[in-house]
Structure formats: structure tokens, C-alpha cells
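One chain is shown next in C-alpha cells, namely the form predicted on its own.
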Amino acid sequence: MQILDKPWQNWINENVARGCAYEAMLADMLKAGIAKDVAVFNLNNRSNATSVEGQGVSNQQTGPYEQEASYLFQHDNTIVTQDGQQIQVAMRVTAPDVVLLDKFMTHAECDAFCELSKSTLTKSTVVDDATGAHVGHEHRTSMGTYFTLGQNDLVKKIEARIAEITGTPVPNGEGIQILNYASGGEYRPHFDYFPDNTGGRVHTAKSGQRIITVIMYLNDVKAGGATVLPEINLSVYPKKGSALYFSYFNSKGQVDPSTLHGGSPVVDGEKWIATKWIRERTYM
């Protein structure tokens, strides 16, 4: 894909600055005679301007993000949970810190919680940023659904599963959520922290940032559907089973914008996920 010269890049990166919104961003590029295909491709891999969920880094951070030591086990290429499971580190990134798991989950447990995801699936949400309310986006165009903590036994083994992995309370972590794309189902490039906005204080507010992201594939792909965090160029394709974990807080309460990331279009079939957050004290 093209990617526009230096004018169309300073352009870019000035009106993200400016808070310009995405959507008037691409109807200037329009206009400008730039094809449709190519102004989504640099808005979406250059500015990342779109106001979705954890859209935008905090303007109260100054400095680079300084990374710490992960969460994760640090020399393991094998961890074996207390329930058994024997989790392969297929990948590992050290900045930002991003790791991809195999055989984090076995296929029953996949399947099990799609099938007990079909029938409450809803039209996939954003945090507004203007008043932390949840609601629907053309950039994210999913079915979804949560279980809350210790809804059932399935979602309590994977749970301490994630809380032990990561070294993490259990009552920190956000309910699972489950995702499901269609074909051509997407999440643009976004961040999975609070931005520093009316919006993101009310989610902080009470049980702190998200400090760890954890997304388990449930099933696999027939194409597309990729993980993409482009400011690593890095694309983790849907393989049933694993799951990839990254993390973006310190203990400076720096947030990493280097984790910016997205679900690139489902080409053939759907895609199935369940995506855990956690956050910095007990979720309310």
C-alpha cells in the first residue's frame, strides 16, 4: 500500500495534535484527490487518529515510556499452570512487551466458550471520550458479549490461569470478553488504556488504568483476521487455542503507546476471541 510523501505525513500528524477527528481527517484527503484505500491505510498506520476505545496517549506524560521488567515468567520457554496446562512461549517482544502463547487454552475450552457466548451476542461498544459512556463505532464492528467474575466454572479456571501467569489478583481483572467477526469484521488501530480525557477519568477513576491486555483466539482462521500492532509491524494471525498478552503501564504510571494495536479484516470465515483486561487495583 502507498504510503503519502512527507507533506501528507506533517499534515497528518498536525491535525492528530489538534485533536481533529478521523472522520474529517479522510474526507480532506478525499477531496485532495487521494484514493479512498490509501488516505484509511496512512490515517490508520500513521496518525491513529481515530476516537475509539483508549484512543490517544495521556497529555499529562511527559518523556518516553521507560519499559520494566514483564509480568510475565521471564526465562520459561514452557509454563505449567496449577491446573495443568502447559503454555508454550511461542514469541516473545521485549519492547513493548508483547508475548505470544501457545496452548494457552485447550480446544474445549475454545469451543465452550463460544457456544456459551451465541445466544447474549450484542453489537461490539467504545468508551466516548467525552463522557465514558459505552457506544457503538463504525471502526469496531463486532459481536460481543461478557461473562463477570466467577460467572461459571470455565471462566474461573481461566481466570486464575491469567492471574497466575501474570502475577495478578484475580479480583484486578476485568470480565472476559468475547468477540465475535464476521467476514470483513474489524477493530481499527487503538489503544486498550484510558486516554487522559473526561471519558477515561471516569473509568480510572475507581479501580485505576489497565496496565495488562490479555486476547485468546478461539478458533481459527481461514484468512485474515490478524493482530496487527503496526508501530512493531507485527501481525499475529488467529491460531485456536493461543493467546497473546501485552502490557503498557509502569510503575512511573507511564502508559506505552508502542502497543497500539488493532484486528485486521476477517477475509475468509469469522473470528472467534475472548480478550481479558486487567487493571491497576480491584475492578469495580
Contents of the next structure:
Amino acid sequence: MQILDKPWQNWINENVARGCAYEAMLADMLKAGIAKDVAVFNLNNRSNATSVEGQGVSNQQTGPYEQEASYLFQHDNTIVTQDGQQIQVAMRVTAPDVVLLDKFMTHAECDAFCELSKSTLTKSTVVDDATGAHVGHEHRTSMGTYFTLGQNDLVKKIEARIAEITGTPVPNGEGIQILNYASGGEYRPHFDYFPDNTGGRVHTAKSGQRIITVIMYLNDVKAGGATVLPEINLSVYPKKGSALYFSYFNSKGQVDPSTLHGGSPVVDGEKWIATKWIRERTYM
Ligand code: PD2
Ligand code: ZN
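Moving from the form predicted on its own, what structure would you give for the form predicted in complex with pyridine-2,4-dicarboxylic acid?
Up next: the whole complex, starting with the chain shown before.
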């Protein structure tokens, strides 16, 4: 696919930084004679984190987090992905960068993820601060399993959808993780980015920091189980097929502490989610 020249790339980045709507930018590009597939490709594959590409990650906070443009374009209410999914933008917060997406997945896709995962669930872990090892913890009481990148057609489809809407390459994503919380199950508030300590650096050494999380809700929960962001007093209730996106890393290498978040206890029924974490660079 044709990559547009530097002036066009600068034009895209400047307009994104100004908060321009995706559709308005696309219309201007088409008016200027750029083919639609080239315009869409260049809009979706811009990188607002290129300046950190290839450098060692630094989590040393040198001041308050400086909010930059969202990876997820402001669309006019609906995002239609290449595979025809009509995603509805239900809610957006700009700082921190948080977007709630309705109809991100079909109910059939949600059911298939749960069905494919049931037989391989094991107790979820957290990263040990001192060693980087994955260890069980009372703060995370779910069962989980991972798919490898592109493991099957469903995984490939959802990975492509996430890559498309975030403008990040599929190989920068960690494998999709499926989590199942029984009644009482929770994930206490935490950051998805790695801390600047020995354990954290074990994980950032090769692929850099985590930059984006997408939590996909695979079922409706009778009571409880909201994902909460306590720093901004936000509670997102699980709704089958919807997805919560948030990002927390900027081109200066800062991480955003206001993305502290947790999964509150399930009160009645069970909760199924799929989580995608995206890295600065190819995940290995
Ligand atoms: O289950 C959730 O709502 C939740 C909350 C916080 C999941 C995650 N974090 C995660 O998978 O990182
Ligand atoms: Zn999390």
C-alpha cells in the first residue's frame, strides 16, 4: 500500500493532534485526489509513538503525564471496519484516553471465544515486582487462558479489527487473553503498564512498554463485575459484545497513572472477558 509523502503525514498528525474527526480528514483527502484505500490506510497506520520506536523504554516519570492524540480516531458515532463490523462509539474521555465501543464483537464471536477457552482455563497470575515471574495473587481471582497470535480464524479476525481501529500493527499485540470470573471474582485496581522496577524491566526489555488495553466483554453479568477507573470515577458495566479501550503511553515515554483500573467483584452470575494488550514494538 502506498505510504503518503511527509507533508501528508504531517498534515494527518497535526489534524489528529487538533482532535479532527476521522470522517472530515478522510473527506479532505479524497477531495485532494487521494484514492480511498490509500487514504484509509494512511489514516489508520499513522503512528503517534514513532519517536520511541526502537529505543529502550523509560518509565521514569519526568513530570505530569502529557496527553497526546488518541490512537483511536474520533469517528462520527460509528466505525465500520474492513470486515463489516459496525462499531458504535458509546462514550469517550480524552484525558485519560478512554473509549467505550458498543457492538465491537458479534454475540456469536463472544460465544465462540468462551467455548474455545473453557477447557484450558487456569488460575490467573500477576507479575512479581522483584523477579518478573508470573505468580498467583489474592488481588486477582479469575481463571484465564491465552491464544497465541493468529491461533485460529476468530483470533485473526479480532486481532485485525483491533489493529485497524487503533492503527497499531497486529504483531505489536500480546496474545488475546480470556478471563472468567466466578461470583466474588475480581481484579483489584492496578496499571496494565509495567512498573519501572526489576520485575517490570524483565517484561519491557524486548518489546517495550504496554501502550493500549482493549477489554472485550463476552457476556452480560447479572450483577457486579464493572470495570472501574477510580481516578476518573468511571464504572463500565459488562455488556456482551462491547469493548473498553484505553491508552497510557506517550511519545516522551511517560505512562499515565490516571488509567488505574480494576474489575470489581462479580455479585451474581459469572463474567467473561477477552483482553488485548498492545506493546510499543513487535511482541516477542
Ligand atoms: O475484568 C476486568 O474488568 C478487568 C479490569 C482490569 C480486566 C483487566 N484489568 C485486565 O485484563 O487487565
Ligand atoms: Zn488491567
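Because the structure is a prediction, the values reported are computed rather than measured. Positions refer to the first chain, counted from 1. What we label the rigid core is the largest C-alpha set whose atoms superpose within 1.5 Å from one form to the other.
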Exercise for the section: Kindly check if the Cα atom of residue 277 is displaced 2 angstroms or more between the two forms relative to the superposed rigid core. Expected result: no
